[in-house]
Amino acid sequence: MTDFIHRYEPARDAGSPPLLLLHGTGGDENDLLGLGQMISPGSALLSPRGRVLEHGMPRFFRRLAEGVFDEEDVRRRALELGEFVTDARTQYGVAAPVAVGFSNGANIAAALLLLKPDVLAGAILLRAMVPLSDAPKANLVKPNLAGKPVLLLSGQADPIVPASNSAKLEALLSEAGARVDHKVLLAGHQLSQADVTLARSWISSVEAKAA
(Lines of atoms letter the chains of each structure in order from A and count residues from 1; the text may use other names and numbers.)
(Lines give C-alpha, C1' and ligand atoms only; values in the text may rest on other atoms or scores of the structure.)
Protein backbone atom coordinates (compact mmCIF):
# COMPACT_ATOMS: atom_id res chain seq x y z
CA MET A 1 0.00 0.00 0.00
CA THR A 2 1.22 3.53 -0.78
CA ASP A 3 2.85 4.74 2.40
CA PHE A 4 0.26 6.94 4.12
CA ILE A 5 -0.05 6.95 7.89
CA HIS A 6 -3.80 6.45 8.35
CA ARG A 7 -6.68 5.36 10.54
CA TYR A 8 -9.39 2.95 9.50
CA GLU A 9 -12.68 2.47 11.34
CA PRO A 10 -14.86 -0.41 10.07
CA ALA A 11 -18.46 0.21 9.05
CA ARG A 12 -21.24 -0.27 11.58
CA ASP A 13 -23.91 -0.21 8.87
CA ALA A 14 -23.19 -2.07 5.64
CA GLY A 15 -25.60 0.23 3.77
CA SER A 16 -23.66 3.42 4.58
CA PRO A 17 -21.04 4.62 2.08
CA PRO A 18 -17.41 4.55 3.22
CA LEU A 19 -15.90 7.99 3.83
CA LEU A 20 -12.41 9.16 2.90
CA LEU A 21 -11.54 11.85 5.47
CA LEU A 22 -9.02 14.46 4.34
CA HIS A 23 -7.82 16.96 6.95
CA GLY A 24 -6.80 20.59 6.57
CA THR A 25 -3.32 22.09 7.02
CA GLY A 26 -1.83 21.09 10.36
CA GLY A 27 -4.32 18.27 10.91
CA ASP A 28 -3.70 14.55 10.94
CA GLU A 29 -5.43 11.20 10.52
CA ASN A 30 -7.44 11.72 13.73
CA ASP A 31 -8.79 15.19 12.95
CA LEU A 32 -11.96 14.41 11.02
CA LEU A 33 -12.97 11.07 12.58
CA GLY A 34 -15.52 12.81 14.80
CA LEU A 35 -16.90 14.77 11.84
CA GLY A 36 -17.20 11.57 9.80
CA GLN A 37 -19.11 9.87 12.62
CA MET A 38 -21.48 12.84 12.88
CA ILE A 39 -22.09 13.01 9.12
CA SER A 40 -22.67 9.29 8.59
CA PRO A 41 -22.64 7.28 11.85
CA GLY A 42 -22.62 3.85 10.18
CA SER A 43 -19.90 4.46 7.60
CA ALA A 44 -16.45 2.93 7.38
CA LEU A 45 -13.88 5.72 7.85
CA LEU A 46 -10.55 5.88 6.03
CA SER A 47 -8.44 8.80 7.19
CA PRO A 48 -4.89 9.33 5.84
CA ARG A 49 -2.36 11.90 7.02
CA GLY A 50 -0.99 14.27 4.38
CA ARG A 51 2.61 13.50 3.46
CA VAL A 52 3.84 17.06 2.85
CA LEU A 53 5.13 19.15 5.76
CA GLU A 54 4.84 22.94 5.81
CA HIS A 55 6.71 24.31 8.84
CA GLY A 56 6.05 20.97 10.50
CA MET A 57 2.34 20.95 9.64
CA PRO A 58 0.99 18.06 7.53
CA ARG A 59 -0.63 18.92 4.20
CA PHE A 60 -1.61 16.93 1.12
CA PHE A 61 0.44 19.02 -1.36
CA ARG A 62 2.85 21.94 -1.48
CA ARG A 63 1.83 25.54 -1.99
CA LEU A 64 3.91 28.49 -3.12
CA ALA A 65 1.95 31.05 -1.08
CA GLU A 66 -1.49 31.41 0.52
CA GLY A 67 -3.93 30.30 -2.17
CA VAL A 68 -1.15 29.66 -4.72
CA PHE A 69 -0.58 25.96 -5.31
CA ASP A 70 2.38 24.02 -6.70
CA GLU A 71 0.22 22.43 -9.39
CA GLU A 72 2.80 19.87 -10.44
CA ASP A 73 2.90 18.67 -6.84
CA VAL A 74 -0.93 18.73 -6.67
CA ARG A 75 -1.11 16.35 -9.62
CA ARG A 76 1.55 14.00 -8.25
CA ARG A 77 0.09 13.91 -4.74
CA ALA A 78 -3.46 13.40 -6.01
CA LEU A 79 -2.35 10.37 -8.01
CA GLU A 80 -0.50 9.00 -4.95
CA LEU A 81 -3.64 9.45 -2.88
CA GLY A 82 -5.66 7.68 -5.56
CA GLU A 83 -3.28 4.70 -5.39
CA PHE A 84 -3.61 4.64 -1.61
CA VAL A 85 -7.42 4.60 -1.80
CA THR A 86 -7.38 1.83 -4.40
CA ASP A 87 -5.02 -0.28 -2.26
CA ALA A 88 -7.01 0.43 0.91
CA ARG A 89 -10.24 -0.68 -0.76
CA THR A 90 -8.62 -4.04 -1.46
CA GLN A 91 -7.10 -4.34 2.01
CA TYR A 92 -10.26 -3.39 3.91
CA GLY A 93 -12.85 -4.68 1.44
CA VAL A 94 -14.77 -1.42 0.98
CA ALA A 95 -16.52 0.27 -1.93
CA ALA A 96 -15.38 3.51 -3.56
CA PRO A 97 -15.59 6.14 -0.81
CA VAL A 98 -17.18 9.55 -0.62
CA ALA A 99 -14.42 12.06 0.16
CA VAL A 100 -15.01 14.47 3.03
CA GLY A 101 -12.31 17.12 2.79
CA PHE A 102 -11.71 20.34 4.69
CA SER A 103 -9.60 23.19 3.25
CA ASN A 104 -6.36 21.59 1.97
CA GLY A 105 -8.07 18.19 2.20
CA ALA A 106 -11.01 19.49 0.15
CA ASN A 107 -8.58 20.80 -2.47
CA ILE A 108 -6.83 17.44 -2.89
CA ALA A 109 -10.25 15.75 -3.06
CA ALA A 110 -11.27 18.12 -5.87
CA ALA A 111 -8.00 17.34 -7.68
CA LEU A 112 -8.66 13.62 -7.27
CA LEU A 113 -12.14 14.05 -8.76
CA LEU A 114 -10.68 15.81 -11.79
CA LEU A 115 -7.67 13.54 -12.33
CA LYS A 116 -8.94 10.09 -11.25
CA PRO A 117 -12.76 10.30 -11.25
CA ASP A 118 -13.30 6.57 -10.68
CA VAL A 119 -11.51 6.58 -7.31
CA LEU A 120 -14.34 8.40 -5.51
CA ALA A 121 -18.09 7.81 -5.37
CA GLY A 122 -18.64 11.50 -4.62
CA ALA A 123 -17.33 14.26 -2.38
CA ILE A 124 -18.18 16.74 0.34
CA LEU A 125 -15.87 19.70 -0.22
CA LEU A 126 -15.65 22.05 2.76
CA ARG A 127 -14.04 25.45 1.93
CA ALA A 128 -12.46 24.18 -1.29
CA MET A 129 -10.61 26.11 -4.00
CA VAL A 130 -9.85 25.30 -7.64
CA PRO A 131 -6.88 22.91 -7.29
CA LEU A 132 -5.66 22.97 -10.89
CA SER A 133 -5.88 25.87 -13.32
CA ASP A 134 -5.32 23.48 -16.23
CA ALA A 135 -7.26 20.42 -15.05
CA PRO A 136 -8.27 19.06 -18.49
CA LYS A 137 -4.73 19.53 -19.82
CA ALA A 138 -3.28 17.90 -16.70
CA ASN A 139 -5.52 14.91 -17.29
CA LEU A 140 -4.85 14.94 -21.06
CA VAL A 141 -8.58 14.39 -21.60
CA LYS A 142 -11.55 16.28 -20.23
CA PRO A 143 -12.52 14.78 -16.86
CA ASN A 144 -15.79 12.83 -16.91
CA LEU A 145 -17.62 12.90 -13.59
CA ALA A 146 -20.83 11.48 -15.12
CA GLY A 147 -23.40 12.47 -12.53
CA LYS A 148 -21.08 12.01 -9.53
CA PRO A 149 -22.61 13.79 -6.52
CA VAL A 150 -20.63 16.65 -4.98
CA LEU A 151 -21.57 18.92 -2.06
CA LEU A 152 -19.58 22.16 -2.04
CA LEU A 153 -19.93 24.24 1.13
CA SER A 154 -18.34 27.69 1.07
CA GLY A 155 -18.13 30.44 3.71
CA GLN A 156 -19.53 33.85 2.82
CA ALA A 157 -16.91 35.53 5.02
CA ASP A 158 -14.05 33.16 4.18
CA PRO A 159 -10.82 35.24 4.10
CA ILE A 160 -8.93 32.46 2.25
CA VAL A 161 -11.33 31.34 -0.49
CA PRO A 162 -12.76 34.17 -2.66
CA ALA A 163 -16.37 33.71 -3.74
CA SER A 164 -15.23 33.85 -7.38
CA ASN A 165 -12.90 30.90 -6.80
CA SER A 166 -15.52 28.61 -5.25
CA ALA A 167 -17.93 29.58 -8.05
CA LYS A 168 -15.26 28.65 -10.60
CA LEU A 169 -14.79 25.28 -8.89
CA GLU A 170 -18.54 24.67 -9.02
CA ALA A 171 -18.52 25.44 -12.75
CA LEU A 172 -15.46 23.26 -13.39
CA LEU A 173 -17.00 20.23 -11.68
CA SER A 174 -20.42 20.79 -13.26
CA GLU A 175 -18.91 21.08 -16.74
CA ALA A 176 -17.18 17.74 -16.10
CA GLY A 177 -20.61 16.19 -15.43
CA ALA A 178 -20.81 16.19 -11.64
CA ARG A 179 -24.11 16.88 -9.86
CA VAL A 180 -22.91 19.79 -7.75
CA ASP A 181 -24.91 21.19 -4.84
CA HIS A 182 -23.15 24.44 -3.87
CA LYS A 183 -24.23 26.30 -0.75
CA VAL A 184 -22.70 29.49 0.64
CA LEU A 185 -23.01 29.63 4.43
CA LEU A 186 -22.91 32.52 6.89
CA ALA A 187 -19.46 31.42 8.03
CA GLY A 188 -15.75 32.03 7.58
CA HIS A 189 -13.11 29.43 6.79
CA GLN A 190 -13.76 27.36 9.90
CA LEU A 191 -16.52 24.78 10.00
CA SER A 192 -19.88 25.44 11.62
CA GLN A 193 -22.79 23.37 12.82
CA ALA A 194 -24.52 24.22 9.53
CA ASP A 195 -21.77 22.32 7.67
CA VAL A 196 -22.44 19.20 9.75
CA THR A 197 -26.21 19.44 9.35
CA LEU A 198 -26.07 19.99 5.59
CA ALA A 199 -23.46 17.29 5.03
CA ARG A 200 -25.43 14.76 7.04
CA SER A 201 -28.64 15.52 5.15
CA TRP A 202 -26.83 15.42 1.80
CA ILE A 203 -25.19 12.07 2.41
CA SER A 204 -28.51 10.59 3.54
CA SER A 205 -30.01 11.67 0.24
CA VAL A 206 -27.07 10.12 -1.66
CA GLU A 207 -27.59 6.86 0.26
CA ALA A 208 -31.30 6.89 -0.57
CA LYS A 209 -30.63 7.37 -4.29
CA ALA A 210 -28.06 4.56 -4.26
CA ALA A 211 -30.41 2.13 -2.48
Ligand code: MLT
Second form
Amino acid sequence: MTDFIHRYEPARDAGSPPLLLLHGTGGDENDLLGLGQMISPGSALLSPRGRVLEHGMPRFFRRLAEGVFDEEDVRRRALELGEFVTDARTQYGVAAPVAVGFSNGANIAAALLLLKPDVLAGAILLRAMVPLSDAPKANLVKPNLAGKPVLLLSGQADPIVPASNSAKLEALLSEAGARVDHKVLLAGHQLSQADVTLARSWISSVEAKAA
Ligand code: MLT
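Next up, the form predicted in complex with D-malate. The previous block was the form predicted on its own.
And the full complex, kicking off with our chain again.
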Protein backbone atom coordinates (compact mmCIF):
# COMPACT_ATOMS: atom_id res chain seq x y z
CA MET A 1 0.00 0.00 0.00
CA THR A 2 1.25 3.54 -0.74
CA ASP A 3 2.86 4.45 2.46
CA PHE A 4 0.74 6.87 4.50
CA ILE A 5 0.59 6.68 8.28
CA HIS A 6 -3.14 6.44 8.87
CA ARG A 7 -6.01 5.41 11.12
CA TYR A 8 -8.89 3.27 9.99
CA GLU A 9 -12.15 2.84 11.90
CA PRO A 10 -14.54 0.25 10.43
CA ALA A 11 -18.15 1.16 9.66
CA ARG A 12 -20.82 0.69 12.30
CA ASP A 13 -23.57 1.11 9.73
CA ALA A 14 -22.94 -0.50 6.35
CA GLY A 15 -25.35 2.00 4.71
CA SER A 16 -23.25 5.05 5.62
CA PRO A 17 -20.60 6.20 3.12
CA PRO A 18 -16.94 5.80 4.13
CA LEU A 19 -15.22 9.11 4.90
CA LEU A 20 -11.70 10.08 3.90
CA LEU A 21 -10.57 12.54 6.59
CA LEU A 22 -7.91 15.07 5.55
CA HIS A 23 -6.48 17.30 8.26
CA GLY A 24 -5.18 20.87 8.08
CA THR A 25 -1.55 22.07 8.37
CA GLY A 26 0.04 20.78 11.56
CA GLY A 27 -2.66 18.17 12.13
CA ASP A 28 -2.41 14.41 11.95
CA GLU A 29 -4.43 11.24 11.41
CA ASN A 30 -6.19 11.64 14.78
CA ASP A 31 -7.43 15.20 14.27
CA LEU A 32 -10.65 14.72 12.35
CA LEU A 33 -11.83 11.36 13.72
CA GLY A 34 -14.18 13.17 16.14
CA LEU A 35 -15.51 15.40 13.37
CA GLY A 36 -16.08 12.37 11.14
CA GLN A 37 -18.04 10.64 13.90
CA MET A 38 -20.17 13.74 14.45
CA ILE A 39 -20.90 14.20 10.74
CA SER A 40 -21.75 10.58 9.99
CA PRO A 41 -21.76 8.34 13.09
CA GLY A 42 -21.97 4.99 11.24
CA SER A 43 -19.32 5.61 8.58
CA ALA A 44 -15.99 3.84 8.15
CA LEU A 45 -13.24 6.42 8.66
CA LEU A 46 -9.97 6.45 6.74
CA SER A 47 -7.63 9.12 8.01
CA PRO A 48 -4.12 9.53 6.56
CA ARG A 49 -1.39 11.85 7.81
CA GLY A 50 0.02 14.28 5.22
CA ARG A 51 3.53 13.25 4.13
CA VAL A 52 5.00 16.73 3.65
CA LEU A 53 6.59 18.46 6.63
CA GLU A 54 6.67 22.26 6.93
CA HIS A 55 8.82 23.13 9.94
CA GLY A 56 7.76 19.81 11.43
CA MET A 57 4.05 20.30 10.64
CA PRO A 58 2.41 17.64 8.49
CA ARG A 59 0.69 18.81 5.28
CA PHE A 60 -0.58 17.17 2.13
CA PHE A 61 1.56 19.21 -0.31
CA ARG A 62 4.29 21.84 -0.37
CA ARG A 63 3.56 25.56 -0.48
CA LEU A 64 5.83 28.44 -1.35
CA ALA A 65 3.98 30.86 0.95
CA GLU A 66 0.58 30.99 2.61
CA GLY A 67 -1.95 30.50 -0.19
CA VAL A 68 0.82 30.09 -2.83
CA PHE A 69 1.17 26.45 -3.79
CA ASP A 70 3.93 24.39 -5.40
CA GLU A 71 1.57 23.09 -8.08
CA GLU A 72 3.95 20.39 -9.31
CA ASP A 73 3.88 19.01 -5.79
CA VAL A 74 0.08 19.42 -5.53
CA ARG A 75 -0.32 17.22 -8.62
CA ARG A 76 2.18 14.61 -7.48
CA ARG A 77 0.80 14.39 -3.94
CA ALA A 78 -2.83 14.27 -5.07
CA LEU A 79 -2.04 11.31 -7.33
CA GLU A 80 -0.15 9.64 -4.48
CA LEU A 81 -3.14 10.14 -2.17
CA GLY A 82 -5.41 8.72 -4.87
CA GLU A 83 -3.28 5.56 -5.00
CA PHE A 84 -3.40 5.27 -1.23
CA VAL A 85 -7.21 5.48 -1.24
CA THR A 86 -7.48 2.89 -4.00
CA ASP A 87 -5.15 0.50 -2.12
CA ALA A 88 -6.94 1.11 1.19
CA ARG A 89 -10.29 0.35 -0.44
CA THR A 90 -8.97 -3.07 -1.43
CA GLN A 91 -7.32 -3.69 1.92
CA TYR A 92 -10.33 -2.69 4.03
CA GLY A 93 -13.05 -3.59 1.53
CA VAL A 94 -14.78 -0.20 1.42
CA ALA A 95 -16.59 1.79 -1.27
CA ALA A 96 -15.27 5.04 -2.75
CA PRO A 97 -15.22 7.53 0.15
CA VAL A 98 -16.59 11.01 0.58
CA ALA A 99 -13.63 13.26 1.44
CA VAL A 100 -13.95 15.53 4.46
CA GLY A 101 -11.07 17.98 4.28
CA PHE A 102 -10.20 21.01 6.35
CA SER A 103 -7.95 23.79 5.03
CA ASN A 104 -4.85 22.12 3.54
CA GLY A 105 -6.80 18.83 3.61
CA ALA A 106 -9.70 20.47 1.74
CA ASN A 107 -7.26 21.78 -0.86
CA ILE A 108 -5.76 18.34 -1.56
CA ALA A 109 -9.30 16.91 -1.71
CA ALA A 110 -10.21 19.55 -4.33
CA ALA A 111 -7.07 18.63 -6.30
CA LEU A 112 -7.98 14.94 -6.11
CA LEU A 113 -11.50 15.72 -7.40
CA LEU A 114 -10.03 17.60 -10.37
CA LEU A 115 -7.25 15.14 -11.20
CA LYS A 116 -8.75 11.74 -10.27
CA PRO A 117 -12.52 12.22 -10.00
CA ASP A 118 -13.26 8.50 -9.70
CA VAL A 119 -11.39 8.13 -6.42
CA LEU A 120 -14.03 10.05 -4.43
CA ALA A 121 -17.79 9.63 -4.18
CA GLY A 122 -18.06 13.30 -3.20
CA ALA A 123 -16.47 15.83 -0.87
CA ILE A 124 -17.04 18.18 2.02
CA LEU A 125 -14.53 20.99 1.57
CA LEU A 126 -14.08 23.13 4.67
CA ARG A 127 -12.29 26.47 3.95
CA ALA A 128 -10.93 25.28 0.58
CA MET A 129 -9.07 27.26 -2.09
CA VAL A 130 -8.39 26.67 -5.78
CA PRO A 131 -5.56 24.10 -5.60
CA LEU A 132 -4.35 24.32 -9.21
CA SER A 133 -4.37 27.54 -11.21
CA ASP A 134 -5.08 25.73 -14.45
CA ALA A 135 -6.91 22.59 -13.43
CA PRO A 136 -8.19 21.49 -16.84
CA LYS A 137 -4.67 21.78 -18.31
CA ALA A 138 -3.17 20.00 -15.31
CA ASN A 139 -5.43 17.06 -16.08
CA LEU A 140 -4.83 17.45 -19.83
CA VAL A 141 -8.52 16.76 -20.39
CA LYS A 142 -11.46 18.48 -18.77
CA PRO A 143 -12.21 16.76 -15.46
CA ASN A 144 -15.51 14.95 -15.44
CA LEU A 145 -17.25 15.33 -12.12
CA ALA A 146 -20.70 14.58 -13.52
CA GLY A 147 -23.22 14.71 -10.69
CA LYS A 148 -20.59 14.37 -7.95
CA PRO A 149 -21.91 15.99 -4.77
CA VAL A 150 -19.67 18.61 -3.17
CA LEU A 151 -20.37 20.73 -0.10
CA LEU A 152 -18.13 23.80 0.07
CA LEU A 153 -18.23 25.71 3.34
CA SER A 154 -16.36 29.02 3.40
CA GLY A 155 -15.86 31.60 6.15
CA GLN A 156 -17.00 35.14 5.47
CA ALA A 157 -14.11 36.51 7.56
CA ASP A 158 -11.49 33.95 6.51
CA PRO A 159 -8.10 35.72 6.44
CA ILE A 160 -6.54 32.92 4.33
CA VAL A 161 -9.22 32.28 1.69
CA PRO A 162 -10.55 35.40 -0.11
CA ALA A 163 -14.23 35.22 -1.15
CA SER A 164 -13.21 35.52 -4.81
CA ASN A 165 -11.06 32.39 -4.46
CA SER A 166 -13.77 30.15 -3.01
CA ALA A 167 -16.21 31.50 -5.64
CA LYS A 168 -13.68 30.51 -8.31
CA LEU A 169 -13.37 27.02 -6.83
CA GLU A 170 -17.16 26.70 -6.83
CA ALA A 171 -17.24 27.71 -10.53
CA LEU A 172 -14.40 25.34 -11.43
CA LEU A 173 -16.08 22.35 -9.82
CA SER A 174 -19.53 23.22 -11.19
CA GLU A 175 -18.17 23.68 -14.71
CA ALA A 176 -16.64 20.20 -14.43
CA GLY A 177 -20.13 18.87 -13.69
CA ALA A 178 -20.11 18.57 -9.88
CA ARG A 179 -23.30 19.28 -7.91
CA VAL A 180 -21.86 22.00 -5.69
CA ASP A 181 -23.60 23.38 -2.64
CA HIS A 182 -21.57 26.45 -1.53
CA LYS A 183 -22.39 28.20 1.72
CA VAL A 184 -20.57 31.17 3.21
CA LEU A 185 -20.73 31.09 7.00
CA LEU A 186 -20.31 33.80 9.60
CA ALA A 187 -16.91 32.39 10.51
CA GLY A 188 -13.19 32.79 9.93
CA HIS A 189 -10.77 30.05 8.89
CA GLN A 190 -11.54 27.93 11.95
CA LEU A 191 -14.48 25.55 12.00
CA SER A 192 -17.68 26.47 13.79
CA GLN A 193 -20.68 24.52 15.05
CA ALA A 194 -22.49 25.57 11.85
CA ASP A 195 -19.93 23.58 9.79
CA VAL A 196 -20.74 20.41 11.73
CA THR A 197 -24.50 20.92 11.53
CA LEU A 198 -24.47 21.67 7.78
CA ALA A 199 -22.05 18.84 6.97
CA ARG A 200 -24.16 16.40 8.94
CA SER A 201 -27.42 17.26 7.21
CA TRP A 202 -25.73 17.41 3.79
CA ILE A 203 -24.29 13.92 4.19
CA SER A 204 -27.65 12.48 5.25
CA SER A 205 -29.24 13.99 2.13
CA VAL A 206 -26.47 12.48 -0.04
CA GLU A 207 -27.03 9.10 1.66
CA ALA A 208 -30.76 9.34 1.11
CA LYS A 209 -30.23 10.03 -2.61
CA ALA A 210 -27.79 7.12 -2.93
CA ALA A 211 -30.17 4.68 -1.17
C1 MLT B 1 -2.78 25.59 2.30
O2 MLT B 1 -1.58 25.78 2.39
O3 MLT B 1 -3.28 24.54 1.90
C4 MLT B 1 -3.65 26.74 2.71
O5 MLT B 1 -2.88 27.89 2.82
C6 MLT B 1 -4.36 26.43 3.97
C7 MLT B 1 -3.42 26.17 5.10
O8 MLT B 1 -2.97 25.06 5.26
O9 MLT B 1 -3.13 27.11 5.86
